[in-house]
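Just the one chain here, the form predicted alone, laid out as structure tokens.
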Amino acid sequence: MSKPLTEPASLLPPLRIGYESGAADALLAGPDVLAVIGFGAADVPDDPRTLRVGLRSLREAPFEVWRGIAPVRSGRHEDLRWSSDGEHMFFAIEVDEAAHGGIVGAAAHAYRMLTAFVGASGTPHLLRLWNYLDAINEGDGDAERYRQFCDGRAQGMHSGAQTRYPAATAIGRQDDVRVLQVYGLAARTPGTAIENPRQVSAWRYPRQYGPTAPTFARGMRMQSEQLLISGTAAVVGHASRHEDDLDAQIGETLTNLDSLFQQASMPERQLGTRSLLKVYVRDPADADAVEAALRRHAPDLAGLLLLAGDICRRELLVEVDGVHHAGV
């Protein structure tokens, strides 16, 4: 398990991540814009700094906007699109499963590409990844698509000599489009992986969860004093809790977030004005209850994006990820 951290000698300027409304073209006009990410039916132009994720928004759908600390340059490398301010790099890849023999091959291809590209760049430290694929729970046992994705991800990541696991999310889209979407953040300086003492580290999960354990850290603390929060749900130890009980699952998830903040030694250890969350809800009919519970827990939450998405375990109803800032 990770030990509590000491305060770094100096802080890097933070990457600014926020939810913003408006036209994507106008948002992209800023010289410091690293990424503009849309959801559902969002209108996103063809630009290396953009991605449209096929998850339906359950509320007004703002864009997720990343703003760097210097003028941004961007480009494409084979299947990858990327942008960088010299300190941070956004990258994204979309892989047609059929072109690679299914989800295993698509995940292996995506991760071979991104680990090789990131590793050879001036921002070689992989900090955070988001993975979205259709029908994540389809199939039984080891044939489940999430387990197959984990197989392919590990193949590609290991081929790229990745020795430290980033923070990550893997969520199922509900759009019947068999294209794997991955986007992520890399940096010039490494982060510190954080594990939650209430949970078994994902890469140590027992065999009952599949032949290849998931390869991610529970969180990643950046040297800018930001905590990147991995997909977090009602899992204690390695077991899911509170099957079919939405309120209890939300409560357990929030307890896990509190534990993660404590372990990361964040100056501010509660969700609030310095926190930005994505919340994935399996059943869209639960959106109101989920939002109400989160607002009760954190009434001054800076940003909340509710999305319809399937959690990697069928019994889990809700998952949360996000970013938590130490500074004002």
Given for the second form:
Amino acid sequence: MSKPLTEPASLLPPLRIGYESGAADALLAGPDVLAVIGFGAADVPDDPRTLRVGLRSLREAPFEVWRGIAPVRSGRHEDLRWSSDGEHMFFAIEVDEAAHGGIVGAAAHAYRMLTAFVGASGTPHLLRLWNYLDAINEGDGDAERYRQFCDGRAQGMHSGAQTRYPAATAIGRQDDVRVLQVYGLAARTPGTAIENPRQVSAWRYPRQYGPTAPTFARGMRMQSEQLLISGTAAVVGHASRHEDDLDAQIGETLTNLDSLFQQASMPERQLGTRSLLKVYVRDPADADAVEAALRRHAPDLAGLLLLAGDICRRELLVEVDGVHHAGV
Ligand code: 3EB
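Beyond the form predicted alone, can we have the form predicted together with 3-(2-carboxyethyl)benzoic acid?
Let's see the whole complex now, leading with the same chain.
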């Protein structure tokens, strides 16, 4: 008789992510606070647990706050900063493109640093990454900055199994600051990567989208039953849909989210009181329409952050990411 390889795992208490207003200093005073992320003009004190993302918030600008499940330690390692509660790690790195010969070198550096640091830590499983860079659609064809970013990211990522990628977002800032910003979540306990049956896995995108396919999973289910939702847009198969049609792109994005929830076996399949979303719109003039459509679909959302950002394919007008808690 052999013993089962794994005991039935009991659920971990969840990482608590919320959008909170107030002064960052006061938020940082909490002993369980892992991260306070500000947007646009937000005032963010210098602390290893903070980051100010240069995306303009199109509504009031709350902070994205992560609270851990045990007291938090934090520190710096070269140009990376981090915090950890023993189970979860927040990390952030900002890389000046010029100092690394451009966006390819900056992305390779960021990913070399963060994969080495996370991999050697007590929280070695990379679950989720957010990537923000200026002028993401600048340059034509394979010279486009997003494609160059994908190239550097793949160079810097530890070559592991080709399908064990974290969930991710990659969005363009509109601030003329050539600094790559990457932040993310790693954990002691591995997650389960989720792909979307309506979409070709990003790492299998055909050559037409660039020489180096994007390296991310569509979602990551944490052991605590939270679903980390990657940037999701009107992509079906590998193709963008509904060029120049904002409403149709939103509808397709919501259908993609439904499909992802189903694939992730989320007991509650609806966006709602347990969902927190970030919505990126290329044209700030679309903000009202996008918000109205989302609130119609999910009137009781726990939180919605509306940000001005460029989506990595020029024809896409809107993208959504977020976190959803399965609950009990
Ligand atoms: C897409 O479906 C839209 O390069 O990290 C979404 C999420 C997208 C993450 C990334 C890109 C990324 O391909 C774009």
